[in-house]
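Only one chain comes next, encoded as structure tokens, the form predicted alone.
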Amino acid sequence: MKAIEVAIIGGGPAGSATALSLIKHAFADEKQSIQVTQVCGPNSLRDAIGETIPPAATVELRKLGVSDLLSSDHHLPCPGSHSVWGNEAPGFNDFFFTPIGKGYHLNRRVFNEQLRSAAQDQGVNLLIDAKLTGMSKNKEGYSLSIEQGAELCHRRADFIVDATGIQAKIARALGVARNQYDTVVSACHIFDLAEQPNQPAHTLVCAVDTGWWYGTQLPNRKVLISFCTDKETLKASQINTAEVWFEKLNQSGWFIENCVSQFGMTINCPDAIDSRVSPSAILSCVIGDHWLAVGDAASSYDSMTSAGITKALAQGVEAGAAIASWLIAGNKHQLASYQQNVFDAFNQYLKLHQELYGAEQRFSNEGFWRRRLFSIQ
């Protein structure tokens, strides 16, 4: 009997959980073989930026049977957050009352690997430093042209699962649409501690007129320092430059006192900024002929929720489910189910940007908040 070739296209969270949760349901059907390959493309130290994950995340990893791998020392327990919010007085956020698991500040890359190398465990093909360089439909499928090294290699997929993040290049490719609600940039600057800091590593938030900062630390001695707003404030104010960075940070009240003392260090103006965007975006469909959409370049979040990995994880370990389903079974109700749980999902966050946003009246007047309510209204 032919295997059944299933394409991963995506070496992040979202890409391994599908993986995972594939190879984890295809086992339990002796009659059927499902031969999963995954193509991760080459390491990106700048990709590799470090992230919160709450105790939800723990509840996803235990379902793929991996949360030991957040036991290791390369991961850095996470319990809460401070901020300042809606009004001057700080608020707490303590997870330590959560009976799911832990919240954690993640080393991203070695997170990313782990989930990697659990799944090439149970049997997935990775490919390494490779990427789709041409796909074309067929009957039964798709033809795929893929470049590792100096090497070009021709695949079949019976089915292709983008995992791409939020470009969305197998979506795109296929002409779906991507519809944009809202996008904010972020920029950020991680700095190099002498120490790890004795203090419990809150996640600390403060929102001020032309946005909110955030600081966490991260494992291996580092400390994660962002700005968060769009790019309407960028053009005008030019923040994402170290120098009016730095002066902005410096006015920040709360938030640098409290980055000061819980990091243990002097914070001096960085050498550069780097900025990122985080698009409020959701795909027309999800699912289609032979093919599924999973994690960011499904549907992505403003990076305020912290939920991009959580939601990797949990649509995942669904898609996987849904994928053996209709290869062993034909049955396209779980598939047609992700989707609009995914749709489910989006519009629930909706709600949660314009709360969280909207609990926000002291800068009202001001063109981010202003632009934040309004936005997906």
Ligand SMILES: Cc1cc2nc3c(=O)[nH]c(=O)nc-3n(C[C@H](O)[C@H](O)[C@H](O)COP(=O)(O)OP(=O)(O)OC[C@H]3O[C@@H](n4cnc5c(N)ncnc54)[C@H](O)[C@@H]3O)c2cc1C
Second form
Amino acid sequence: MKAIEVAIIGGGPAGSATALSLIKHAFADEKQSIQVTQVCGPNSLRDAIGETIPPAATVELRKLGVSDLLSSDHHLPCPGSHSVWGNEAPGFNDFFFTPIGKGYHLNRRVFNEQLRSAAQDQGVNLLIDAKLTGMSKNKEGYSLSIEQGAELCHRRADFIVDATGIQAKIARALGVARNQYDTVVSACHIFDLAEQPNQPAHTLVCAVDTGWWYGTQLPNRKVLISFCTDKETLKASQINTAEVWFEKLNQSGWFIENCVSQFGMTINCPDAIDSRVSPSAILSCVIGDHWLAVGDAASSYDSMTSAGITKALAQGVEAGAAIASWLIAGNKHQLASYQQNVFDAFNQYLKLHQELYGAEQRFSNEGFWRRRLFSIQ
Ligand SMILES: Cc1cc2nc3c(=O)[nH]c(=O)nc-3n(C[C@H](O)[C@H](O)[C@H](O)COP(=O)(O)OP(=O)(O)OC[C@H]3O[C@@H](n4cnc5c(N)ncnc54)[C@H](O)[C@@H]3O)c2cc1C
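Taking the form predicted alone as the starting point, write out the structure of the form predicted in complex with the ligand.
Below is the whole assembly, all chains and molecules, this chain first.
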């Protein structure tokens, strides 16, 4: 019997979680053979930013059978966050008291590699440093052009998964609209530390007039400091230039004082500032004719929620099961409920976004804070 070919495009957490879940459900059926190929995208230094996951992420990793990967020395336990938001008094959010697991500051590059190699161990065919450059639909399914190094190869796929992150390359190529509600920009820099601080690695968050600061310890003696604002503020203030960014940081009061004491660092003006966007956006549909979108490709959240990786894993768990059910048993219900769940979660997220930004009233006359509040149904 000819194997069903599934191509997952994207080597981030959403692509790997979908691959692991699909393999798990597909192998449960002995009658139908499913081959899974994951096209892992070009390696990029820009992907190396570290990120924080809450305890809820460990629940999804357990479902995928890979929760052990967090116990490696590569990742740093995160006890929670300290924040100044809505008033001058710092608030605390402790992860220590949740029964479901710990939070972590990830070495993001290693985390992505760990998930991909777990998928490979389960029989997924990994194409590393490979890029989907073309795609066409025909009676047989999809015909894909993939560049890997200097080589261009062509493959067929019966089903294709868009796990390409916020660019949602496949959904867009198929003409699906992506609805964008908001975008914040992170102007950030990663500092090297002389030694790993001996204080617990709390995340620091602090609202100021034109945005909010975020500071976090990363594994390997590094600290990420980020100013989150919007394009309008960036244009007016040029806070993505190192001198202006550093001047603003020095005016941040509680935030800079706590960075210095908690991370044990002297902060000098960095050479350059990196910019990343974090859109609040969703596709008009996340399933279609032999395709599905997952992770940031399907829906993406403001980085303030620190929920992107957990969401990518949870969607991957559900997407893999739904694809297997459709390919093996012709059952479309799970695909339909996958889509409904992505939509419902996004609606809940929009309410949370409004609550979080609405909770900061001290700067309600400032453009950045006014622009974050929009009317939702
Ligand atoms: C500044 C910032 C801070 C953040 N902080 C946090 C945080 O603290 N905690 C948290 O949980 N989340 C955070 N996020 C969000 C988180 O990074 C994302 O939600 C998460 O990476 C989504 O995973 P994904 O697999 O959907 O997409 P991605 O991780 O973006 O992976 C997409 C993959 O697709 C590949 N790709 C793209 N095009 C092609 C192509 N043509 N062919 C092959 N491959 C392709 C890329 O190379 C990449 O490997 C943050 C985001 C930003 C911008």
